[in-house]
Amino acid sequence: MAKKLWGGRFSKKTNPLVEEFTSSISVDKELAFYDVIGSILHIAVLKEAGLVSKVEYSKIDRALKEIKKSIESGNFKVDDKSEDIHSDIQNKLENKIGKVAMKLHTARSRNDQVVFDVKFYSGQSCADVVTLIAELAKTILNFSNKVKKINIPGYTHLQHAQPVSLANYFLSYYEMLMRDGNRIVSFGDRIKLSLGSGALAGTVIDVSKYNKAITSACKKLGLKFGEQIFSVDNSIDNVSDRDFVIEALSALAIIGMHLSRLAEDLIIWSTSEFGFIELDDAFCTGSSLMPQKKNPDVLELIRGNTGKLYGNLMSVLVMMKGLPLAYNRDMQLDKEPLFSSFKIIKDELKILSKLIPKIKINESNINEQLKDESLYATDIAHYLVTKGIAFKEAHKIIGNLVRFSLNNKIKIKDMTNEQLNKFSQFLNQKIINKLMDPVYSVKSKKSIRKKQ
């Protein structure tokens, strides 16, 4: 294994099995950029505190910025033999400028580094997710406007319920996305980046030195969030807290649940039994055996990934539940679930933004389903209410009418006025034909403020 950030008190080399078991470089290499930024801020603090000279500061700062540039350009190569990303960057720094690089770790601990890095990563990833949510929400709004004249059967318990606007149906997912976006924004706003925890007890550097140096360094780096980075409020809490990881995983799991429900609706609607929609070929796959198959694999994976999102949340909750203060190595295991969940959600938001506009609506199949007279039973009952009949009685009357229709295999629309009058004097063919119209049914609902 490459040079470590520790080891002076040990008389034996680490067992290779232990090195392999404890290494996190394969996962936390994702944090390279964030770790370099933290190091640039930290060396500025050391200069402000007089713990490095101006010459030493310039050498270390310049070298760190060169590493930062290599990361941004995609030329950064991780040494897989490093214990973690913090060690890897420190080793690269030493290779560049020699022993002066060893001063960077003054008043610093990986406990402090990692929480800074992960919070920084989470904040940036939240911004990405908010942007992608906005793109999908816009896609749904545009698609809803395109289908605003189409009505479909609405379902409860997967049974025909009442006609609804297809636009309103899709806009229900828009509302979910708006809540998701607000949840992520709120979480992102609560992330507080800080330096100065040390291992758990804080450092010998004064608070004012941290705040002054960090503010100045952030301005030089062009970091917009500079005003959000401060010296630490409580060093023990800072290094031992992973509430922000759990909160992120929770918010991402909720987004995944919403996307899974949307995927499930689209999967069902695309079946031969429903035939409401046809998915674009570019978003489907085939069968290795059955030539005719067109499978909604993308949507199925969105649905399936929800299990991963829930599992990621649960794994960190369980990992944290019994940890004593402050930092414990168990907490190394928070990053893989976090990175995984952010990637899953980003990928799903991107693909749905491309998939939805390509959906083809099969209006003929939808219209066939809208002929189901049971969809209009509630409308007929409400009509009777307007005639002074109590709703409970109207409910019973229409229930009897539906049962008579089913038992005698006769459509309500085909009943004579005489037959209809047996159930209520207010029912006749003209009224039934008016009420059993999906357009009329949808337009008659007045309570929906945002109805399309």
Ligand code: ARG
Contents of the next structure:
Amino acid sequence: MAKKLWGGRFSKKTNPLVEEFTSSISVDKELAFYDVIGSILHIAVLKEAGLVSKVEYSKIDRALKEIKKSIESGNFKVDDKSEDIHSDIQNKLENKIGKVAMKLHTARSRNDQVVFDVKFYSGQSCADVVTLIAELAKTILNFSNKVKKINIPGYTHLQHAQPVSLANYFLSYYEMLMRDGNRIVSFGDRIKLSLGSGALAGTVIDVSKYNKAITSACKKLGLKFGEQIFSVDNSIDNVSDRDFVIEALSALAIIGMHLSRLAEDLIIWSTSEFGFIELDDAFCTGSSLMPQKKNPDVLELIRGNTGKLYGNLMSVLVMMKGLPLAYNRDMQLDKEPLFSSFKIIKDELKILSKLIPKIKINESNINEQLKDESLYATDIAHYLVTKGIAFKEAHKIIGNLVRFSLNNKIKIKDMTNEQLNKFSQFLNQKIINKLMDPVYSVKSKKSIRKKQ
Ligand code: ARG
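Switch from the form predicted alone, shown above, to the form predicted in complex with this ligand and output its structure.
Let us now look at the entire complex, which starts with that chain.
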């Protein structure tokens, strides 16, 4: 194990199994950038508080900025033997500038550092997700516009229900994505970055020094945190809670659930049985045994990933339950699920933005299904309502008509006026033909505000 941030109190070397078991470097190396920024801000605070000299500050600040540069250029390599990313960066600093680096850890704790890092990471990742949601929403809007003349059978219980426009179908996902985006934005707005909790009790440095030093250091770094105030409201709360992780995982799980439902419909629609759509070859995979196969694996993985997203949320919810305040090592386990969920959602949003515009619609197969007369039963019942019949009565009349049609294997469209009149004096062939038209049916629905 590389040099630790602790050890003076111990008379024995750590058992290697313990080192391996407690190490988090393989996961939290993702936080390198955020951690080094936290350190750059912290050293500015120490200078402001007079806890390091100007010379010491300059040395440490310069070395930290070199580390930052190496992270940004992709040259940064963690030492796998470091306990975590915080220790790794501290060790690198010591290797660069020697003993003076040890002053950096004045008035700070990894408990404080890790919260800062994870909050910073979450805020940035939120911004990425919002951009990707906006891209997918735009893709869906464009695609809906392209297919706005196409109608499909709408389903409830996966049974034919009523005709709907394909645009109406896709735009439902536009609405879901808008809410998903809002959830992420409002979560991002609640994230409050702070320094100064120490291990749990706060530090000896005045709030005003934190704010002054951090504001000017952020300016120098070109970091824009808006109206963010960096001082801690409550030091114990800041190092103890991971509600922000849970909120992120929950918002991401909801996005995953939406994308999974979309994936499922597209999978069903691309089956030989439905044949409503064809997915582009570039977004499918084949079978090693069956030469004819073209499988919707991308969509299946989007559906399958939902299990991981829910699992990630559950694991942190359960991990946090019952932890005594303040920091406990259990909380180290929040990062793997958090990183995993952000990655899954970013990947899914990216791939769907490319897959959707390439979907081919098989209108003839859809039109075949639109011939199903049951799709128009509700419209016919409503027609009777316009003639003064109570809806419950109309529902029963058309229910009987459908049953008669099915039992006698005679299409409603093929019934004579005499036969139709037995169900209602208002029914005749002309009106049936008019109502059993998907275009007419969709156009007759006036309650939907048009998006385009
Ligand atoms: N790697 C640790 C984590 O992610 C950092 C905090 C360690 N703090 C401590 N008191 N052991 O939670």
